[in-house]
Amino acid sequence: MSSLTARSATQALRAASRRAPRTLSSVSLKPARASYSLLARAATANPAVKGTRGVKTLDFAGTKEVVYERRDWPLAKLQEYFKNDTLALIGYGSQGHGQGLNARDNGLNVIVGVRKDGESWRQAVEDGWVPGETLFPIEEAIGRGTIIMNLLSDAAQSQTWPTVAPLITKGKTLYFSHGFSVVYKEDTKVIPPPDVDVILVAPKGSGRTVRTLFKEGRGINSSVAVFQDVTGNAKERAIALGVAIGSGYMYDTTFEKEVYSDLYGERGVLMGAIQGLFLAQYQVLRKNGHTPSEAFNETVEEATQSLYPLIGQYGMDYMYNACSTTARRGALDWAPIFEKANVPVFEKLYESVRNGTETRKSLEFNGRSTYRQDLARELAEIDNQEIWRAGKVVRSLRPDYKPE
């Protein structure tokens, strides 16, 4: 993997997750009989599934919040409240691919706005979405659809705003999956038509995991907001909407705190903290003479395939049960240590994607003419990390293991 390029490892993800056949007509792409996947249909026959739960007000840890669940949409619902509507899907990325791949499963009609020709282009028409017939260049898309569903990347929203603004109509509806071009609308310049509905449906992970988990017949999940209510449907239409994409529950929120959750998650315990966490002790265990495999076994391998997953599926609570009564003990020492150093770093995090910083930093890097190969050198400093260079080897120690 060392010597892929961050575009040709995402074409091979993209090329995992693909679905066949290919070449199908936009009208046999339907599915036969009611189900959320493809792949799941046998679930839904499972009699310890069935019953509506649709909205509910639960107690989160003392706080009541309302969430949608997808079972107050069964197939048949929804696609017969899009009958009349033509999801025109802008931008094919990561987002792009599993959503709407999954509306098009699930019945939806479903078109994709891409520059012709393009990369995105070549990578639908292998999708099976047909030129002429459900694939256009973004200017016909829109004018076409009646949902524009604006998913590209958060620099190409405001880099394209001035060409796709003027096709966003009385009628239509504006939906996003990302709150930051509507909410940083001092640096990006886009600005919402004030006669049509603007929504936004976000689900929790990447457009992977969003397709992984529909085919597996599970659903992510999402939150959902309404930035403008022309109709007085926006928020019936954006739950419609989450469950037609692979939502399995949906939760509230707002524009705004979507995008501060988002970034400051982001750059903090999904994906930035945890990187410079894992990193600083593996080096401190090689500084003490511990070998790569020993010091990646205690770093990264015991936490992802062993500690990890037991929090996301019990909680932290039931982790600590499970460990030594040692490592129990010291976990309990050292969490406040860790609570106590860094909450200053996420307190100025925080107010760096409140204020602006980190939208104005993301816009100037995504922005730039050589964005791809600036990516890709930064991408390769941490792929030739000896910690994850030790990773590839120690994978391939797994009993399940299968070749980058």
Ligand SMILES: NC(=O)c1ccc[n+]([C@@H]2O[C@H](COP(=O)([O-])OP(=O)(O)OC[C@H]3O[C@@H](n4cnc5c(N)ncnc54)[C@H](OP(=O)(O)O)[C@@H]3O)[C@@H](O)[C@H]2O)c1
Contents of the next structure:
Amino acid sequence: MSSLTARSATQALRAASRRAPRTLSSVSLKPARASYSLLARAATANPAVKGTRGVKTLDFAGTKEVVYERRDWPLAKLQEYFKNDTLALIGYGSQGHGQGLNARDNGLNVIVGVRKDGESWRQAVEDGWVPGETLFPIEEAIGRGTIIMNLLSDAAQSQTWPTVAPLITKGKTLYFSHGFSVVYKEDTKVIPPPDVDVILVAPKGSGRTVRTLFKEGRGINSSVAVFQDVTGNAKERAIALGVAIGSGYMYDTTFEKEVYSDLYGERGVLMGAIQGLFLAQYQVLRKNGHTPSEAFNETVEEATQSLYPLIGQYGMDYMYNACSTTARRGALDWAPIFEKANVPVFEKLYESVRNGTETRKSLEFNGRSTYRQDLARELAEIDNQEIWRAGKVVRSLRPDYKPE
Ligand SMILES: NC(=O)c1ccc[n+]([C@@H]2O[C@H](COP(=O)([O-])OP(=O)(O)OC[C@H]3O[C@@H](n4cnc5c(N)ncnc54)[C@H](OP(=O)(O)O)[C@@H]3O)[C@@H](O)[C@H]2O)c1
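Since we've got the form predicted alone here, give me the form predicted together with the named molecule too.
Below is the whole assembly, all chains and molecules, this chain first.
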């Protein structure tokens, strides 16, 4: 089937481009679908938006929430605010790379601390961090920093804490991008010293996206939280750091809410559930005699290339409206069946997050000395599944195909 023909997709997009500005400037603003610039523009025109400067109270489907925007922090103000600070980025994985380069490009004083001669050290050198000037072993970087940005892997944050903790002295700020270590302290043993501000900026995307959106002049959306406010300025510092690392706008959260929703989401619809659903649908098609290409196209290709971008841009109702009447009827009927079947699974998942089971599994696996090899083995198994092998061939036929 082709639930969304090329013609109807084109019509849909045309209609959307006519409709979008009206929707965004009307009272029914839907921030989740708006880019930073659209959000900022719409906020000015929207009577539901209250607040001063870049801080806004927005009505999210009946619940009022505060959103902090980058435009409250012009570059000169940001640089002035951090003029006496050294941002010590500990760890240089995906987030270290994105956040570090963005803060450096924003003209702030940034240094990187990683294991000497590890993979991250090599990558940091490649990105222009200079050993002895802006790149140091972890302990030395913490000693030199005023804001300690702990961007080690979550398992490494726990493993290194006995060495790191005594170096986080009074007057420094401790920063995380995940509530993991602090919230699950019984398992991680990460208990921040009582005399420092402890804050969080969690970008809602990979560090690569943090970097790409910054370079495009846009900015990722992040959540911000304060765990411990010793100076009275922790919240302001968190928001300013959010801007420094490349956020376009930020939502309020707590360490606990951030980690629960994040662990839940990535195990659910963001990754785990998607892989599970794709595979289930594909397998049934194959069992019923459909070819790999047909099964892949009806499961992954049409979803990712045609329908999901429309949901991202304009919402689910819009996507339903843009497809054929036949497709729409079936999708409307089957959605509640999938919902009913999945709610118990999601409830089980949330509980597994809340009671720390997911944390313990993650710490055990990612704390192994062989975690890179063990992970590579599991990912190779996925890569080798028929669905994804078929996908490689389908992708190679796309006009804009670039070999991996
Ligand atoms: N990735 C995301 O999409 C994302 C999004 C939002 C928030 N976060 C959060 O951001 C933080 C960083 O995540 P990430 O994905 O950027 O990093 P990551 O890839 O999980 O971690 C990489 C860093 O940890 C270091 N490391 C690992 N084991 C170590 C050990 N035993 N001792 C010292 N260093 C060790 C690595 O150094 P070597 O190269 O030397 O091994 C590397 O610099 C985490 O709290 C994560 O939850 C991540």
